[in-house]
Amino acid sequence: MHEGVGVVGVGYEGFRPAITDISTRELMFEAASKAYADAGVDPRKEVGSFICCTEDLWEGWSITDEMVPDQVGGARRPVCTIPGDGIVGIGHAVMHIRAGVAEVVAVEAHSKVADVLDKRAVENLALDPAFHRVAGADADVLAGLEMSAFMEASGFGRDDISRAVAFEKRSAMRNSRASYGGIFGTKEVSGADAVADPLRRFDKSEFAEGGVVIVLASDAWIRRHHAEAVSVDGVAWRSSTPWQDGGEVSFSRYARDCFASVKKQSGGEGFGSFDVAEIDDTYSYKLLQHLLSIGVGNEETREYSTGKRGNLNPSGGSLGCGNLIEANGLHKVLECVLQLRGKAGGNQVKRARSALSVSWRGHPTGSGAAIALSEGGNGR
């Protein structure tokens, strides 16, 4: 049995509002041959398994994983799919490992979000069809309610979230991978216009497009082929009850429990000992309700989201970067894992050897994972 699992490739393709030049085929090509550059391997004859993170209800026809296996060089090979994150997904190539089942395995997930014609259509679409389906909800709508409940539950301000807004959005600005930075101010951010009232157009991440692909290994392979690798301390997903169908709104049970997973699989003490962090704000409100859902306190919470204390979401986060729905978690490892390399480029944070991803499948589910990574050196 494998102990240890690391990150060994890395690849991304697109990172923009459209791609219009490429198919969702040619986008999950580009990114897989990449991470097996990175990676050094060849996937016909060294990647044991195959992980697609997908589901039908974005892609538009049934049983969308048929695609995936001669796009990712796993044709006649082993491929499993995840209909969720791709934290999701990692956690289940790191069980193949440490089973046995494989050595190397590679982990994909895409958006390609520009296709679908009719998003809100979509999302209605996965919706309770007897109690919030048949009132044309969406995913908007449900965060406007909540954003409204979760205000009034902690004392976080208008002013508050619209804080931590123009500090992720200048974040962007020095992010190669970033479609949505920009210089904004409280005032501008707070007296957008309303898509959910208290929702305004700056507290929701715009879609876009782009494939990632990681490539993850055991500690005896990466020694064996003296390869660099990012360690993979811990990682975990939950699901809790939405907050519409009962669930808190003050925090997100699901970030706290696969929070408190991770820290003790990775021996962490607690956020302030990661060097850098990733957490997921597809809605502004979310920033600050998973950081109170994994131990940050109200003021620390003020003090991450606007950069005053730690290295929160150099990135510019799905704010600044986009809404990559089922590839936002992967987005968020990759984050990680160049940070942990010294090759963010612009918002590389310096000294970083530990980091923390936590993400959110987004509404109306209640879902989320998180992953804990470290420097972990090399085999040479």
Given for the second form:
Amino acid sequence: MHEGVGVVGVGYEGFRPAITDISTRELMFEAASKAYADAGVDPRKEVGSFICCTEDLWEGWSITDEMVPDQVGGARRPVCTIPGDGIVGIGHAVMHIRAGVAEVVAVEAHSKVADVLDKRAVENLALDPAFHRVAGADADVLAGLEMSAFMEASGFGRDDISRAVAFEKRSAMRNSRASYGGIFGTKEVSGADAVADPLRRFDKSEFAEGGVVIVLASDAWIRRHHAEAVSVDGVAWRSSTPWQDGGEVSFSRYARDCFASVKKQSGGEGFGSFDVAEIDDTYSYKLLQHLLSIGVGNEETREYSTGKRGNLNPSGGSLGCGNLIEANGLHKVLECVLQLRGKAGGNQVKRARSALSVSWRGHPTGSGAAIALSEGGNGR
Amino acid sequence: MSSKIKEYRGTEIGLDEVKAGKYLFTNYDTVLRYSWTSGVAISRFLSGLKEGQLWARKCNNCGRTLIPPRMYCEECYRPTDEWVRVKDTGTVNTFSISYVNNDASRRKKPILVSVIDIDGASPGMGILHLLGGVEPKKVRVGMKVKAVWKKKSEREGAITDIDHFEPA
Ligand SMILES: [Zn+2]
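Go ahead and give the structure of the form predicted together with its partner chain, now that the form predicted alone is out.
Starting with the chain above, the whole complex follows.
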């Protein structure tokens, strides 16, 4: 039996289209300070490992990992960085705890993406230089291509997707962390300006800035400190072949495999057994594709994505809160933890005892991660 | 190649063949543009430079005075407490006589790059800058220096508002 791990603290700052008053490092300090206060830990003494999820090209400095320790409390302490989504960082935190490297681990991810003046230039650099970059395609063009194939293969039509967008945007109106909420009709979403048809304006989550820090601890630590915790019941990350390199275009194998793994780890059943879920929707159709890929049926997907069944993306998702790049996963975890604590404000769902998050690293990747959480209270 | 390896297996590609288009050769230029948010600490530091002043932040817990300023003390992990104006004089902590430009091309006349511990800040707190008005051979670690500011009309709120440091 593996040692259990729980979330003992969360902190965040920002969640706006652009944060103009504080720097990236100050943003990280604010989010981390709140997370340590929430967990009741002194990072200089009690946090044994710090994990930051950052990517140099989004930061605008090379070797960013060397610049992260001070502001998260990790000066001269074990710090590592992962160029990847925050849930992958949590996966590493769980390994650190189970391997005995640390009893308490902090995972940090942020977006300061408004500092990047030409985001397309960064996206273009992620494409294969010989075969894809020359075509002038950016992430939105890839999304348009994938969306076309998805709609054809799944039978989901323009209005099905628009109804999901309208539902998410409406949910976001009750979330103080959401910058892109709104009350839209299906027609308005379907008829919005084309970005890369069939991808239209509201199908794409706009960029946002924010920082999130999650503090995790071993069950033994949680018991010793009588801490309140949300249990991490399973965590997984996978990279499948991106469709433009020969992978499947209408199906997310990474999502299927991540979900299968967390389901096995948590001893859970299907998607329906989770009381609340935050599933990647950085593009509208990806939300539906992710649901279908983890085994949710067509009709159920229609119902979940329009609020007629279950509690899908009560936060408003990325469509409502914004695309936080490497912090998208930790944002979902934050929303799930608040739900399980009963502290999600206007978006609180009733009787939330278990939660699922699935994240995706965006085009052109086929990389995703998933985490299953439940109301813990191990130390209570 | 070594004493054991006389030749590598495979086909050597010559520059002529590349120029003749015999192989796929892709050249890609990109322009990455950023506009970093300077934040609370560095904004105050930069506007101070425009006024010909150096500003630091003090942590009242450990008593250190930090320059360039930070809104948090990384040792105590708490917000720093107050702004402190420090002198524009200091001591050469280390220096290098550099004969290369940013693009790695050679310089005939070297530039003198130095880390200067600023008077009034805690030991080891300093800024990276250039030395001037001194022969390279005469520069010493521990040498007292002072800032040579650009004319007020030329200052723009940048570290280059100090033109260089010269012997005090
Ligand atoms: Zn201090």
